[in-house]
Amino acid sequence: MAAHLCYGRVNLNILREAARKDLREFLDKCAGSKAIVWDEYLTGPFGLIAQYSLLKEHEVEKMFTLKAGRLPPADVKNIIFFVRPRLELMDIIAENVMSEDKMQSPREFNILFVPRRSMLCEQRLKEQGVLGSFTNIDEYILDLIPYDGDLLSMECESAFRECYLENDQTSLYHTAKGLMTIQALYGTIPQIFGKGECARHVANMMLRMKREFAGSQTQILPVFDTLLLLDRNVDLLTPLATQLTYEGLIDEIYGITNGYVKLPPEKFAQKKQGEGGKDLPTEPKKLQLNSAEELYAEIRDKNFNAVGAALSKKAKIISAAFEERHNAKTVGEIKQFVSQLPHMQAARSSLANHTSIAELIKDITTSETFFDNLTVEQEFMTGVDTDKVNTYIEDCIAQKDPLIKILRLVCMQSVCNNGLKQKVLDYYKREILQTYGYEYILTLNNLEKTGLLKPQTTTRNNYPTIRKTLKLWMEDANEQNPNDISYVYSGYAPLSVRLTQVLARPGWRSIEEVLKMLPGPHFEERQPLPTGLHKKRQQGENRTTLVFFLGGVTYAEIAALRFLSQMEEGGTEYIIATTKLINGTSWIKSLMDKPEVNI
């Protein structure tokens, strides 16, 4: 079912076992029918470590979305209630459960928090009189999860703004607990570098938790060399921009949500020869994007313009297969065409599918407004005309064209900027307002509170010397055979990965002066291993560093990272771990205090 977790340097499906084994003793606990009430965000995390089989098999009967009023009927024993520790929702549980007919057989109660129990909560049921009509009150511990073979997430969809503008650490105490699972899986891990605030916080809860557990940890011989822990705030600009590859142009159009992306369905439509158009469907296509569908796991980190002629070959290759029937003449040779028949289908099937992802991609990058809004966005990491007012931004403005395209590029020129001069700043802001809102001053507010906008401080802009250094902008990115990791955004370097890329070689000494001009310490920890637990490497054989970063990553960041696995000379595979895989837009969105207005 998991394959594809298995097939990386390090096998993710291990820690997938270890969390279904955690809810299968969960729900042993509660003998008998069970009918689960979902807190709705959790379906999908959850989606990834078990499917409704599982449920099955320990007699979980009835399903439903957790909402206020009465509970659906249901012949079960059990209830349970599968929940985050928020208030609001004790609130709608209480109400569940005092809704019950007491008349009717009684059903036990049970809550599962997710993924921390919390005292608050506890305290509210009981505020509400229900706190005693729980049989088990428990907490199921799901920090990390596993997305691919070389992707975890903790789909923490707040994070970056607890972080930085609440001052809430709770994810921070989550990261450090789950990169603690991962070293009972998979080995003490031996060195931890780290760049920014929230690095350093995790690495010393994690040291402190190592201490506390010193001596009943499980001997394992250590299956990562380095972990690299990195602030999203060390490098601002690269969720602004707009990705541009395969996987990153679906998610910033349409938005990919725990590995399904739903799409417009009138370019899924089968027709029938003299049916014409009629009857199209109207639900969204729904798509599982992974890489256990070999032709998406060999598109989806390329440059955009590289994947149709990546199709096409893929096209001729499938065709040819399906004409090789003819020449099979012997019962031997019909027999093995057959039974190479459902993978052929499966890759014809693939191949249509993202043939019509592609052509609803690419209706987009070809009109003129994506084009005049790439171009800007070059402009101003190349550093041209980012100390006054943007024409093409005011324009935008004046169309009312969507806010968050509007926030995204202000901060992307704020931050290639290091601020905006005062009477810029205050200029884009009274524009703003008139036009979207007074409401919105609080979004901008927050804005400046995290950094992506803030009024120039001093003269000295840093950003063109973090550019020229770590050579951020490469005037000639091959798109079709990358040569560099600045393929991902046709010319820009995500200045995440490039951090990552240097430290696995020449090292960060190399850097120093550009290391302290971005925020936050950098740090290096060295944890001790056990005696005859030190790793003996093969010649040739490769580094293996956990990149966690704090407050979400791009798939853009993503694909950079698995080109430098890639590379003949890197001598490093990445394995990639995050609170939140993010866009642009998702990310101003989770900033913004009007979630829903329709933006």
The other form holds:
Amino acid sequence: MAAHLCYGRVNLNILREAARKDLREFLDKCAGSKAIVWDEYLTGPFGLIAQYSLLKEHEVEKMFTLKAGRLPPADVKNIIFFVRPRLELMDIIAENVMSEDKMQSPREFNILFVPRRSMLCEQRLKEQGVLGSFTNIDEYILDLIPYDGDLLSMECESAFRECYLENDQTSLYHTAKGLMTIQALYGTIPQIFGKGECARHVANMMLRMKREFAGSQTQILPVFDTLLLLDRNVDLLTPLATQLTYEGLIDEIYGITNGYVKLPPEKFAQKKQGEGGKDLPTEPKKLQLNSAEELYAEIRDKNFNAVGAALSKKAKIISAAFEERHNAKTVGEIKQFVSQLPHMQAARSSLANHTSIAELIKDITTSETFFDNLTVEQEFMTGVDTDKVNTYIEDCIAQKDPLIKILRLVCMQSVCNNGLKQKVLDYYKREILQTYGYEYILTLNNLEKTGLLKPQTTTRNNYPTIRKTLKLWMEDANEQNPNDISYVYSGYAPLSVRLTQVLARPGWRSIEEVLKMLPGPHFEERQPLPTGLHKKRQQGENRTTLVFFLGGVTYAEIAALRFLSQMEEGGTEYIIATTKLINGTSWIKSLMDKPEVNI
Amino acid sequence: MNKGKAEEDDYWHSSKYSAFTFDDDDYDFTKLKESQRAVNSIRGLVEDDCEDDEDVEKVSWSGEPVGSILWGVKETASSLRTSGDTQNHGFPKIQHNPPLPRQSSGYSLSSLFKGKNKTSSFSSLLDSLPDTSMRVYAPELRKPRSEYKDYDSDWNSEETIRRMRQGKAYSLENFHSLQEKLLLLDEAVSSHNSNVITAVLIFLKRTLSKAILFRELAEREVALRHFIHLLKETGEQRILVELLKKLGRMEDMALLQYKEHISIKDENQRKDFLKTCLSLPFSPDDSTHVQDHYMLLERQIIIEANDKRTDTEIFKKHPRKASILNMPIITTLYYSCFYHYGESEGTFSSPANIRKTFRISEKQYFLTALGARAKLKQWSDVDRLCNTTNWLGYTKKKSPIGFQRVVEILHKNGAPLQVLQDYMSLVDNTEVRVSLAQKFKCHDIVINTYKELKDRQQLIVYQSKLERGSPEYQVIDELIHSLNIRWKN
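Alt. form predicted together with the partner chain, vs. the form predicted on its own above:
Then the entire complex follows, led off by the chain already shown.
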């Protein structure tokens, strides 16, 4: 199931195995048969760690979703609640516990908090008078979840909001903890670089935690050479732009959650011979997306304009493979062909799925709306007319396009202009409030507090300097055979990834000026290694860098980093970690006080 | 009362950019077709389900790999529905499968930090990350007596925080003086452990007066943030407002209070609440917006009450689809232009009054009114909307959004050809005019424009696209053979 985690430069399966072992230990602590009551949100992340079979091996006989009222009947010794530490969930649990039938043989109650137990929640249970009913209250520390061979996420939705809007650093503490776990499993990371306030804070906590047990070092040869901590607010621009890689577009349009995507079912209806087109499924088609699927691994990071060609090439290969059956004459040859069938079969169905997805996306990317939107984004990123009211945005507001689309564009204009002229800002604000409702005062205020939207304070606009120095715009981006990371946005090279690239070569000293223009301090720390653990690098051996995005990372940025990893003579391979996988829409949404906005 | 977004969304043109090109559009599309074809041709070859195949992961339609957790939950749910009740009356089942032996190899996250693991290199980490080893917990609850044996009530703050981080038994009740309590708080903060900080804050909140607590928190930024977070979580709005006021964060406080209106369902209560917000110390801009918000809801309540009872013609012919309550101002204006057009400025529901009260820009007003009147096919209203009279008394047609947009909106609402032509001829840019006319098949406009431009070649090209013998065809025929026009080509 998790083989794809082992193929990368760093075996992330070790982390997964450690998490599984922890889970088994907790389950065995509740002796006897058990039923698990799930906070539904958790089934996604848990699915990346364990299967039902693992739970069954440890006497889990029933599984329910957490719901108010009475628990469903189940003849088990233990009831275990797997929940996030949320007050509203505590109230439901309390209701469950209190309405338990006293006449039935008593069941023992347990809580497993994921990822941390919380004093507040236990206090709430106490107030409800049920705290004493629990045999075990425990926590399941799931800071960094392995998503793919080179990708870890904390899946902490509110991290950006907490860090940059509410100034709450709890998620940074968990980040530091997660990084300590990584170092316990993969060795001390000798070099730490960082840019931004939060990065500084995380590094400080890590160094402090390290100091607290000076003397007892891990005896593991370091796997990572460098850790790079990046604040999301160092690069506010990138997530606002529409991602143009295959995976990025799937996420932009349909949203990927925990490695799954839900798609409109029409294109996936399987027409078997003789069945006709009856019974079109109405439920969305759910597909898992990760590098375990050969074809997906091949095309996920391509610019969408290069996907068609890749799919058709693959189709020819598969067709040819199936044609082989005509050449199979001897029993041996036929046997050989048949033995390959399952693999071919899987490749065939994978091709079918991705062809359908590509068609769905194509319908959207070829629409005028998509094109116009992209045109304006690219104008802003190249610095065209960023200082006046944009007529396209005006038109979009007039026709009541989704608010998040408007906000993405307005914020982008503001970021690319280092703030909007007061008059322009006021105009946008009035139009937005009049068209979408005055209650969005709250959202606009949040955007201003995080710096996504701001009035111009100086007449000097830094963005052009940053763009030129870091080569953020490449005129001749090659979408088919890329030679630069700018292909992921068809011209725009994500700032965050440029910083990463420059750090590896020639080093940040070459861009001191630009670093000073970006918010927050930049720094370098070294963690001493015990003698004997210094890595002796083979000639030509690549360095391994862990890039941690504090506040979220997009799939396009991940694609750009993978591109750098694969570059010949790049010299560095990247593993990516983040608090949350985001796109512009989910990101802006996390800053809205009114979550029920139609997207 | 949405303006029929779907109907309106294809009349937007702006400059084109080239970077994300779909040049080889067709090429690319055929490629997709190609792979689709290939897929189809292979499809018949092998049966679709190969159940006894171990290499291929089994996936249910909804995409859950069979055997995943979510799948498991659904399985349990469906088995419960079918047989849950009957099963329960049966004899208790005997466990047939003894639990599998625990796997003893491999690392475990918790053991890394607890040092439980036999793997020696990790045990040394035990004290390194004490925070994570909070496994044993809830000491005051169901803890065997033995765990209390090292209990000592004389711990200092440092020791207490350490025990809290380790999840051992502790008591805060011995911290009596303010100084002791503050030391405890500072110690908690320096642990960075939010859980510990929260516990201490709950204790301080219970044992200190608000004035003192606020004063001390004001000097402790991290603790303060945690306290604000705590109050938000527990929904103690009142104390939070008080705290922000004390800290001088007036705008934050105002916004926080304003935010509460979202959760008030009843419109009258909501209106009353917004009224109380008017005096809050917002920034000047926000203050105006909140004022507008209040006035809008107040007005909507009046309009709603009236219109619910009204059964004038317009309401009978076009029954309201939804209530106007809590709709944005532009939507309200559209509603007013739809149902209350022509009312005198004195009424609350008249477009003119709404426009004035809420300072709607000329452009927005024009666009909204045009949309509403065109929807009702009231072309004479559209006419009047565009008319402006100059000081000499001449009327002239004007449009703050340009006549191209006017034509497009009219077309969308099924305006007759004559109406379309009238406005099309007002489009200044001849190129735009011709392309509009061609798109909406206004032959007269196309022909007249080319005639105006003396462009014979284009006329001939256009003629070739028309049906031979149609009136337009003949008009062009006459024109191109006319000797009175001096063609430029």
